[in-house]
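In the block that follows, a single chain appears as structure tokens, in the form predicted on its own.
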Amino acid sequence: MYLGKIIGTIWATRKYSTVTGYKMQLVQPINSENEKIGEPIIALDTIGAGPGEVIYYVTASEAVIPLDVDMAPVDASIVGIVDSININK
């Protein structure tokens, strides 16, 4: 899993039939100190998550996973809102 702020929402009158129902959200991978790491992606929203929120995601075939079918053209899906973080330094 990996953390990540939802920075948008991406809308799309068409899609593939079995990710219709889903919001794609369009997502900053962070670290765990809230640093943007790497470039935006876009990833299905699983749990109705909002932008500025922190999230965490699954990428690759686990992505379909939390989804209502075994296959479907998605490369991120989002499987948690974060309420905080906490770390011992």
Second form
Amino acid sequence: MYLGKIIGTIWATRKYSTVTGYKMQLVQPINSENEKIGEPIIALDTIGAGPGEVIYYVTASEAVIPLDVDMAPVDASIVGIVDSININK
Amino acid sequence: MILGKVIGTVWSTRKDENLVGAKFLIVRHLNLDLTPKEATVVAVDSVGAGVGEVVLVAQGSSARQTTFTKNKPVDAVIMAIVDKLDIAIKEKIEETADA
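Shown: the form predicted on its own; wanted: the form predicted together with the partner chain:
Entire complex below, previous chain first.
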């Protein structure tokens, strides 16, 4: 799983049928110090996260597991909202 | 998923027999402001996308998660046509030197 910050939302009326009903969020991957790493991606939201929130997401075919359907062409989905991160340096 | 724009169609007569009937499109990667990036990808269409449309592409093993691409040699599939993109947070995340 990776940390990310939701920076926006994407609307798509036409999408693959099994993905209907799920919100899609723009996620900027970040490291544990809230610094951005790499390019933004689009992830399916399964828990009701919103812009500005720090979340963690799963990638690859595991991203289908949190959905209520057997098959969906989804390679990233948000599975948790981060309340706080505590790092001992 | 990544954001991209359909810039063309790929035709091929000789291909893996599992891929017969698939519609292949060339998708150019886009930045969030919809300016094109260098990279392109050949993706199987699952939603009826056309040239010029902004789409989302699922990559890797997830691309096999449609009824058509199941167990087929496909690693990129167009799974949505973008209507609108709303960027709420801009530059609030600290830039790193190597980002």
